[in-house]
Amino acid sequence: MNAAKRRARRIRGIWTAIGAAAILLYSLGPLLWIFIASITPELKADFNQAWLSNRQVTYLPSEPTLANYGALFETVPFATYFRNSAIIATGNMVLTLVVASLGAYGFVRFKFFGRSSFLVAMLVAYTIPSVVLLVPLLVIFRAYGLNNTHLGMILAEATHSAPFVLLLMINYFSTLPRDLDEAAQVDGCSRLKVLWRIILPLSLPGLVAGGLLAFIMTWNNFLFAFLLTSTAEVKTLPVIMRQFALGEPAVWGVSAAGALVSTLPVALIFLLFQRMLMSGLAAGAVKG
């Protein structure tokens, strides 16, 4: 009985395995491909233009190299627009963290006239697709010279990632005791070093996933940073990435270099922040 169980227990493993290896499979194949791709020399149609090529889809390269990535930096301003996807994405983060954290504080801690009615609205605020905001964004942001600036996409991206933030925190708080906080008021903290020195350093998982969702959300965002920039100054990478996939033909290994090297900054930071990020987005999932 007991040789039975356990050659059931490693056929449930075998199959196990091979289920995962599977899935591991699709999920890093597109990426796989994007790195080949990177790595594959470009047939140029004419030397004289440099986004000119007829190259075909080849599985491995025969001869690899790392032309494209350089081709990458050298005939386009990649540096430029990937400065400016990590001081808007960072800019963001900071800003959403700050408004979300003291948000999610008073939404917490304490009972005032409409308190439902608002929380209500932040769900509704993070519902509304952003296309929606475009036409009232361009017309504050014209009046206050925030067009095409680095601060103006910040603020713009804000609109979109503090509602989510703040309820992500707001979930997060619930779990800690008010009994912190007297205990803190008692010894003489004011409300915000009570935020400061007892409830956020308690909460750094949920800040972790809160600053990373909204990190990511700008990162990735293309409608504002298209039609909110109009500099290369200003742009970010997404917009870049929409002009390789303009190209007629198609730059492939060039846009695949771009394609892995705008994709390494948020693997990397989930890969570090993993078990932060799923920690903080199950705060709150077993409260009674």
Contents of the next structure:
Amino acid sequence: MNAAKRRARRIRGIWTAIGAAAILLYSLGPLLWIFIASITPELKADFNQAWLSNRQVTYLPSEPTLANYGALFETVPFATYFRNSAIIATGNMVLTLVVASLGAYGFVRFKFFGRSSFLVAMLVAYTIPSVVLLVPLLVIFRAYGLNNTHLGMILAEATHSAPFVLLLMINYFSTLPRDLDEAAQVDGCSRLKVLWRIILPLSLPGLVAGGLLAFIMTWNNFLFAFLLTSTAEVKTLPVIMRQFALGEPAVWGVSAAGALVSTLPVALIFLLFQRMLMSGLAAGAVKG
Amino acid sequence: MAQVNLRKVVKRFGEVEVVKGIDLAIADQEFVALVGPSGCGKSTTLRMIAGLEEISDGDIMIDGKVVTDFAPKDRDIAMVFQSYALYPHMTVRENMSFGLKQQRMAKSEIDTRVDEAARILNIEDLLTRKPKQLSGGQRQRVAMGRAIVRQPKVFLFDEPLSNLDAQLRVQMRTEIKRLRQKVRTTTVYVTHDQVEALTLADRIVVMNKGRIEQIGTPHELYHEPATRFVAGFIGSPAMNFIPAAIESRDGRLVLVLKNPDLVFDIPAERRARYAALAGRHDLLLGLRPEHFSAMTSPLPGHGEFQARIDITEPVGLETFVYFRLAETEICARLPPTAGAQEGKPLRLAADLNQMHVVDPATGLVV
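Let me have the form predicted together with its partner chain next, following on from the form predicted on its own.
Below is the entire complex, every chain and molecule, led by the chain shown above.
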């Protein structure tokens, strides 16, 4: 009986492992494929063939090379795009956190006229597809000279990351007892100081989660970057990735190298903060 | 140290008036307890003094200054919360010095004050710990330490012992009393536990439904309650209220009880007080459980009767005895030697020198 049970458990374990391996392969497969593509030497273009056929499928390159990575920085201003992405994503993260923390604190701790209407408005703002905002944003940005500026891009990105992170922070702040605010007020703090000295330090996991989500949203966002920027000084990584993919001939090796390099920061951030990220996102689910 | 004055203070939440225009004058260095049942407005009153709750009407003065529109930080008060509200991300030392840092006090002075408070409260070994590493009693001490170091004009306590278990509560009550001997700051203490109020306070304010029922020393409230509510609220077990009439018979003033029909002579020194009530049949006789005794020989000023004992509750030093008198369940506090047995009759005497008479029409004790 015991032996049979043990066997059943072992078989179940094997099936679980197979399932997990399949999911892992499915998730990492494309990444692996990109890596292989990035170390495969670029074929010389043969203009007698249709451009798509210029590239033969190679599973493992016979002569792996890092030339594509070098080309990335030599043939296109990849470093500039990378810098732009970093500036805009970081800028948006900071702006989003400031707006979301202040807003969430207001919603959670103050009663004011129209509070619930504002909250619903925030929710609606978050559900509006970015593409709907494009035309109004274009008009506003042109009026204020924000086209092709980092600031403009940061403001545009904040339109969808701020409402989302605000809701996340509302959820987080709601779990903190009000007594803490009041104790700090009695101890001599203004409301803003309470937020700064008590609420924010206690909300670190929530802030990390919200900040990273805002960063990643912007880092990966193509739409705004594509339509609100036209000069290399402000273009971001997703835009250049598109150029690689649609180039004639398409430079697959360089494109793959670019994709990997642009994935790197996000992957690193996830690895570094994964524990905080998970606890931050789970906050509010169970009151502790 | 300072006086605290409340002048016609009103608090409304929307349409509901939870504090209905109370007046209260707390003297310098006085320890005043606000007691009352849940929802009587005692905590709201305390929070209004702290500035954590806006005042709908009236004024609050601390040290002669109207602070009604002041933020909590500008009132020079310190508060101990029921939940302790220690900052979880700070050590005990940081928790205690937080308020002083906000005042930009010199670090050496902060350290001196924190060390001194830690010594008084016996928490010197805990200064490097975080709140989650402390027991309930230790957290309670830290919360008090955080208040002491500030050396404020007024201490405010909001049910500080409610979250402790019974044994620790008694212990901390004594600690607060001991602390009080060292630190004579004006204190307002909110509790629903009348024993805390009776043991700690110089004066007690009994609140009910947003109003003050009576203000007095513990002795006054216990022995001379002004209203039926106070008479019933202060004292445990509570005072017995027995339907009764007062009549004039043959030149005597007597108390008449029904079922069993009993007639007691009202003691001579009480006659003047109750003379005007002669002929009233809707009165309530108030007698505390300890004012019953097992009858041995006739005593002056006592009403004697026989009762069938329903329940006995021995609690060691004494026994609570329950029986029915005038269709009301009565609790008497007798010595274990009184011979009370469930289901058996017992001769009892009620000490009418200690009686109270309540006029149900006004709710006032006559």
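Note that this is a predicted model, so its numbers are computed, not measured. Definition used throughout: the rigid core is the maximal C-alpha set that superposes within 1.5 Å between two forms. Numbering follows the first chain given and starts at 1.
Relative to the superposed core, L271 undergoes a C-alpha shift smaller than 2 Å between the two forms.
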